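The chain that follows stands alone, in the form predicted on its own, written as structure tokens.
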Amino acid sequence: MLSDRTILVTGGSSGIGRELVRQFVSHGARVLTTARRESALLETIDGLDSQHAFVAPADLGSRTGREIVATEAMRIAPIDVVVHAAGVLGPKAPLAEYPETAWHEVFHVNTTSVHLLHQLLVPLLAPNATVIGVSSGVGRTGRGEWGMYAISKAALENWLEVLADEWPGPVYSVNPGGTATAMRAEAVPDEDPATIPTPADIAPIFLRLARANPTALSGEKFDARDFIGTDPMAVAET
């Protein structure tokens, strides 16, 4: 389904991430994918084609960390599609309480280091690439002591649009909704994981906007929880 595409994933460590990078490559497509530590990236390609599978340990929140990634993505450019699925969750608490420095932190990793990634990695981009964003509901619609995850994942969403706007290939926004990872574990360490859908749960959507020529229009936002158990081939995306 992927055979002709070459995929760049961030936060491909774990959760989402690390079930796309796994998908795609399953799928045939040529994927690097990037996070900062090198060990977790390692263990997400085990097993998987090397001929496909590629890592660029590196901290996207530095210059010198996406300098490496957009090295890296040189060597098998052109890039057909990125999934920006690289976030941190900061700490949950009211705004009259948030830290400052985890405030900085936050948004930088979540929105900033998107923007400024991106625009290093324009000239290796395909005419038409595919952007994808992962935002979130809370990005959506703000909830009470979300903090600057909910503000930097609202900011993602707009710069989205902004990006839809002007970028000539098609760019889109996911929300996975709570999805088992260890991140929706430390934002509710209450939930029991086995009541919400799995990374693989909330993979078929992803699967069907990385395939070249997908007919949803730039722009448009997707809530992956409506293509859970559907066919990545035969998904409709509107």
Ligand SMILES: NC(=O)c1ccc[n+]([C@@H]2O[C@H](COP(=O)([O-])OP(=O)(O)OC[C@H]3O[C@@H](n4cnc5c(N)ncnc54)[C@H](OP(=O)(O)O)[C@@H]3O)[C@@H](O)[C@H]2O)c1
The other form holds:
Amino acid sequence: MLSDRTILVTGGSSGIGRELVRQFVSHGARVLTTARRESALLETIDGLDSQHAFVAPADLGSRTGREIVATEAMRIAPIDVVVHAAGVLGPKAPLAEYPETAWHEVFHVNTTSVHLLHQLLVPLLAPNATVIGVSSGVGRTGRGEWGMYAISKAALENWLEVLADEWPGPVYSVNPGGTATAMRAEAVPDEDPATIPTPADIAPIFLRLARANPTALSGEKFDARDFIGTDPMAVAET
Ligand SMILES: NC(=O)c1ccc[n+]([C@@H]2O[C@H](COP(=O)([O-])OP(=O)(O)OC[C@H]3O[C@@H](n4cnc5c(N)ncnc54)[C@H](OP(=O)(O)O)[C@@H]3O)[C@@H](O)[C@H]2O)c1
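Could you output the structure for the form predicted in complex with the named molecule, given that the previous block was the form predicted on its own?
Below: every chain and molecule of the assembly, starting with the one above.
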């Protein structure tokens, strides 16, 4: 279903990004993934077809790291789909107490680095490449104590809207909704992870949007939970 697609997934060393790498490759795509932890990236692609799964360990917060990703992306270009799944939570704290250093760091990774990586990737993207931003419910409606995480995702939403108006290919925002990952456990420590969807549960919308000629309009915003249990192949054809 994705055999004609070359996909870059950021944040592939854990959680949602890791699951997307595995599902994209298992559906036939060639996938390059990046995150800081090399050993965790290698775990992600363990058992996958080595001709289809590639890693680029790098810190997306640094120019050097983004250049490493672009250099590796050049080897598999043109890239048909980019999924910006890397992100950091930062502290849960009221704005009155939010630490200045974290303010800058969280915005830098969640928003600025997405933009700067996109700029580096532009020459390597297929003419109608799909760009998918991984947003958050608190980026669509702010919530107390989510601080710069919420604000950075709201800025990401707006960045995606601006890009959708400029870029010839489709641009989407996907809100995973609370999903059982390390980040969610850090954000909501009292929650039983067994009571919320897994990364595999929320993957169908990403598969649908990664296909060639997705039916959704550029600029559309999705809630991944709306697609839980759907067959991405069937969804794509409705
Ligand atoms: N889980 C949820 O409930 C939920 C809900 C809404 C939105 N989201 C969003 O979904 C995306 C994935 O989150 P997740 O829940 O899967 O969290 P996760 O398991 O913590 O994954 C975050 C990923 O981002 C990477 N990353 C963080 N900082 C990076 C940096 N400076 N450079 C490169 N990679 C970096 C991490 O890899 P390294 O540590 O190896 O660098 C990791 O692969 C995030 O954008 C998050 O905001 C999650």
